[in-house]
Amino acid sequence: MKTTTEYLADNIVAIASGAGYAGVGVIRVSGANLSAVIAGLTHKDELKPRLAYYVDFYAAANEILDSGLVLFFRGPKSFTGEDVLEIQGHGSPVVLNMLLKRCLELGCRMAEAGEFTKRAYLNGKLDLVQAESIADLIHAESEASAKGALKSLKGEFSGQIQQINQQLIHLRMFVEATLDFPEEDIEFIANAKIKSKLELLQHEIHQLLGSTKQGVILNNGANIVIVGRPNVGKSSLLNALANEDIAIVTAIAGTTRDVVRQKIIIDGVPFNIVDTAGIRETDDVVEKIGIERALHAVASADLCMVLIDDNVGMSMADQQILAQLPEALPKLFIHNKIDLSGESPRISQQNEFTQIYLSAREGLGIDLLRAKLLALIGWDNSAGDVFLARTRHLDAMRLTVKHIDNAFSNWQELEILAEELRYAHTALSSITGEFSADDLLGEIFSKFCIGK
């Protein structure tokens, strides 16, 4: 296994434009020393920094591969913080592919996924929040989903982070000598009023949190499965809160087989709908496949809608149904076709289940069934644009919050507090990389896409 040193001594190349046709494709180089890369592929030996030239590339026997533009960035004033040389050629995968072999000829090596920006990390360019964020910037769904990730680019995450950080660090170095002075700890941690301060990290920690979620809530959004008898309304539901025709709608029970998934965007938050196959007993081959299937996405659901005829009510069948669904999966009870019912769109609550009254073919109450989906994964509206926050972010936060809140109780305990705000801190810079393992790096930088 190369070392860091190692590691970073290599030339790397690799497509950064994406896939396909287009009038201007781009190929970066990053590196220790790219004079070779340079001289070879322009056959010009030196480059000025920041500016664009146009040339011809060369291959080996100096035939012209292509013509455009080329610029050099020298280290650590670049985006990796090495030298980096960005080609920008025609956009034919063909003489893209032709100018990339052209590099690898002259010493450098293909770029592993995500390892530009792995570099930049290294290197001091970004911190781990920052460079999450930039796969995340690429692969926005929604607006809002945009703005978030770039907040989070920009260092909103990571400075409240920081700031968080610099108090647990000051916090710990007190304690930590008032550990030298065991016959005058209390009194001298009462003096400077070590519990207030806890108290305000305490404050500032939790708001983090709450702030995380969101964060998480706008990047991953939430798993929601439609569950019912056949010819419920499923589908339609679907189209419904998609706007286009997804799944096909018939008068026919059964007419879903499988599974249908799609996502959706509710006030900028992403949504995974899932349409099953209508849960009854059949001799159906298929059929059942699909009811199985349908189950089954069940259990991986942050929610379900459970379908009801309106003209019917709460069926024997729909009471199977939910005998097989698990108990503690929130439940949302959509009652459909109030069209011929003659119930108006509303919400009703009953004991601990919302019931929502609604038509998906005639669109009546759709807009009550979407503030509500958004309501119940916990989206506030009124927290306006939120950076972009990861799984991992969360269960670091939540982790945090627990040894802040344990140092809080045991404030007169020298060495546990001394230890619970070591743990905090330890979990808090997770984060942003200050601790992280190699394997953590590994997974994150994997997910990202080649040349980025």
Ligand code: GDP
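The form predicted alone done, now the form predicted in complex with the named molecule:
Shown below: the chain alone.
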């Protein structure tokens, strides 16, 4: 077994461009020393960093495998912080595999999933939020979520966390010092204005919690269950809703999975729609997987749309499905085909039930539904562009808020206050992955001359 350090010192290689045929394909190599790879592959002794070279790529027996561009980045000024070589060959899977094999021959090993980004994180090129945002950017399902991921990658989210972290460190500094030097207790607290600092901190963390929630909605979207008998207008409604974004359906053509699941984008937010009409007994393996996922989505749904033909009303079958859904699941009753029933497009609230009257085919009342859907899942785009966030971040943020709130209600109990602030600091720092006790001590001793 290699030690972690040895493992990290390996030269790693992977095809960086997507699968399939393309004009150009990219292979990326990263490691502590790439001279053997460069010499063996390009027959050049040295590549100047950040300069594109047009070269032939050689096999062991001097046979030419392909020709293309190479770019060399000298660590730490590279994506991973190590030496990096980017090889641009012709984008054929066969050619790229030959180049890959050649790199393996020259001492590289295959990179693990996400290993380039992991090394970038371990070498301090990115924090955890930024590392995660790379994956989120690659998998973004709408322009809005891609933009949000880029904001996180550029450090917008991390920057806000760091700013609050600085305030936390500052506060902890006062409190810990007061604990260590109790004789100066009262004066210290008064001078430090702990309470007002806590108040400010609480205000800012609650604000950041709000934006993080928006970021998670944009990233995860919402799970919506749709109930309604055949011909009530489900497909028409989904098409009408998705109208503004053309790239609606992430169709996996040829499978029956899309019978039960469909994705639409409203205001940049992805909605996973699960059609309960597609949930049925089946022997088809692929369909079974789809249905299992659908049932899982139903269990964790955010909202249920009940579609009714306004001229006919709800069927027994619909009522049976509704009875099986969790009672706490918010339900939106949609009366379709009002062009036939003569109703006008509107929303009405009857007890806890929202009724929307619309026509999917004629496009009447669709805006009402869109706005209602967004509001129900907590989306508020008045804040402008948001950064993308993950559930992990939200959980850590909630924990931080809990401890800051506890600190606030115990601000006069120094021991408890210190403890709560420490918990808050650990929770918040876990988001960017930067916490270490040494940081705090360094901060304290560099800015505070305690010893006198």
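Residue numbers count along the first chain shown, from 1. Treat the numbers as computed from the prediction; the structure is a model and nothing was measured. Superpose the two forms; the largest set of C-alphas matching within 1.5 Å is the rigid core.
Student: Determine, after fitting the two forms on their core, whether residue 362 shows a C-alpha shift of 2 Å or more between these two forms.
Tutor: Yes; residue 362 is a residue whose C-alpha shifts (by 2 Å or more) between these two forms when the cores are overlaid.
Student: Core superposed first: is there a CA shift of 2 Å or greater at residue 148 between these two forms?
Tutor: Stays below the 2 Å threshold, so no.
Student: Answer yes if the CA of residue 111 moves 2 Å or more between these two forms after aligning the rigid core, and no otherwise.
Tutor: Comparing forms between these two forms, the residue 111 CA shifts below 2 Å.
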